[in-house]
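Here's a solo chain for you in structure tokens, the form predicted alone.
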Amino acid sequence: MPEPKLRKLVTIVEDVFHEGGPVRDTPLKRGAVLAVIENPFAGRYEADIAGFMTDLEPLGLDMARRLIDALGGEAGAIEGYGKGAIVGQGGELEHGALWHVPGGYAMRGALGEAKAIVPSTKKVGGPGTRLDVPVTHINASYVRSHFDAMEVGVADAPRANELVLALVMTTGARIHARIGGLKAEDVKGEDGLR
């Protein structure tokens, strides 16, 4: 399969101090790194595309490390994650699904002992398309306080023959989380759920 052809990387970091409630001294950090790459399958149907996942693995690892660095450089500070892809209009939704394995395993590997499946989303769209990337706790998908999302996008991407690949991480729960359920400090981390 072809090596990914990278056009640009975009890194976004938000420092969230409040959402209308009490102001926190230490903000929640929510960040994303997006890669705009050429879609090698744009404009045609290709039956065998799975091999491109392996080609995306080094990019996924680089993106995960960049994102950890952007959020302060401490993998242990990351509590939430998610991934997503925007497929340019010359591609098909399945091309975005190629990001599931290289994006998810890259974050889990870079974070060490992350147990939970990495939530994901994908869509087809043109330049400027926005994507709400879902976020859950890295070790237990049932931690309600970490159910979140980050809207991402790139003004000039994806072009028809491109993919925008996204990784998202957070340093904690929603800033004013208070709806109960399993608490992060009570996670057993055995099955990725609880």
The other form holds:
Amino acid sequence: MPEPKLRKLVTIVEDVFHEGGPVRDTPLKRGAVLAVIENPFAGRYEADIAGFMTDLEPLGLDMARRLIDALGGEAGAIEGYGKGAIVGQGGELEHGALWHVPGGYAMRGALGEAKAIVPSTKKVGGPGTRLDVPVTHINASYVRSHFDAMEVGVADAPRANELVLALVMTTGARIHARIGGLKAEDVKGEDGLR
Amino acid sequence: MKARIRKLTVFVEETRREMDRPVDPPTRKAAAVAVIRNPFAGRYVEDLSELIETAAILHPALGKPLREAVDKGAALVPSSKKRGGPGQVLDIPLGHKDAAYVRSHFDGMEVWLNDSPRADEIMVAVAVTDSGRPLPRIGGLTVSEVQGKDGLR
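The form predicted in complex with the partner chain, contrasted with the form predicted alone above:
First the chain shown before, then all remaining chains and molecules of the complex.
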């Protein structure tokens, strides 16, 4: 399989200070890195596609490191994560699914011991399609304060023969989290769930 | 009154290929968007000076710090504005910072925040680039020909 052909990288960082409640001195940060790459399988049915997952690993790791840098440079500050893909109209949903394994590999490669599954979403769409990337705690999926999401998209992507690959990280709970449930400080961190 | 920022978002776009050709060095565009309270929402207010002084959003107040940040900036900062609800897309016009007629730098950047602006908020944005469009080739005034005196050429 060929090396991914990268057209564009987009970085988005949100600093959230409040949402109508107490204003925080240290904002919650949500960040995303999006890579727009050529879909090598666009326009036809290709039976054997799984090898491309390995080809995506170096790109994924580069994206994860960029994202940590954009969020302040400290891997230890990252508390939530998620991933997603948008497939241009010449491709199929299965091409987006190729991102599951290398996206998770990238998160763990850059963050170290992250126990929880990386929540994900994907869809087929045209340029400007928005994707709501789900976010949960990196070590325990049930941490309720960290259930979050970030909307991402690129105005001119994906074109028909492209894929938009996304990684999202956050530095903490929702800005005014107060609905109970498992707390981050109570995480056992053994099974990735609690 | 200090401008009370609810949210600050930075977008950076780096283009490495276009039409299957390398863009080397990559072109880069960036935008920063702040979401602040609109102190005048919901009623007619005659005197808007509070916002001009404190939030630095209207044209003269925003242009000065932007010019200081980009070193020189002889050209008019092109701008656009609109009313809209959460998720509203804004296209920020872009031109060369020292000479508005540099054709390779006629560009634009789209920004949006899914949760902004709410009814009592204003989104303010600035965008900068370190390059023109990817693969520019429609002629006109080039960067190397800029005199940079009048902001136009």
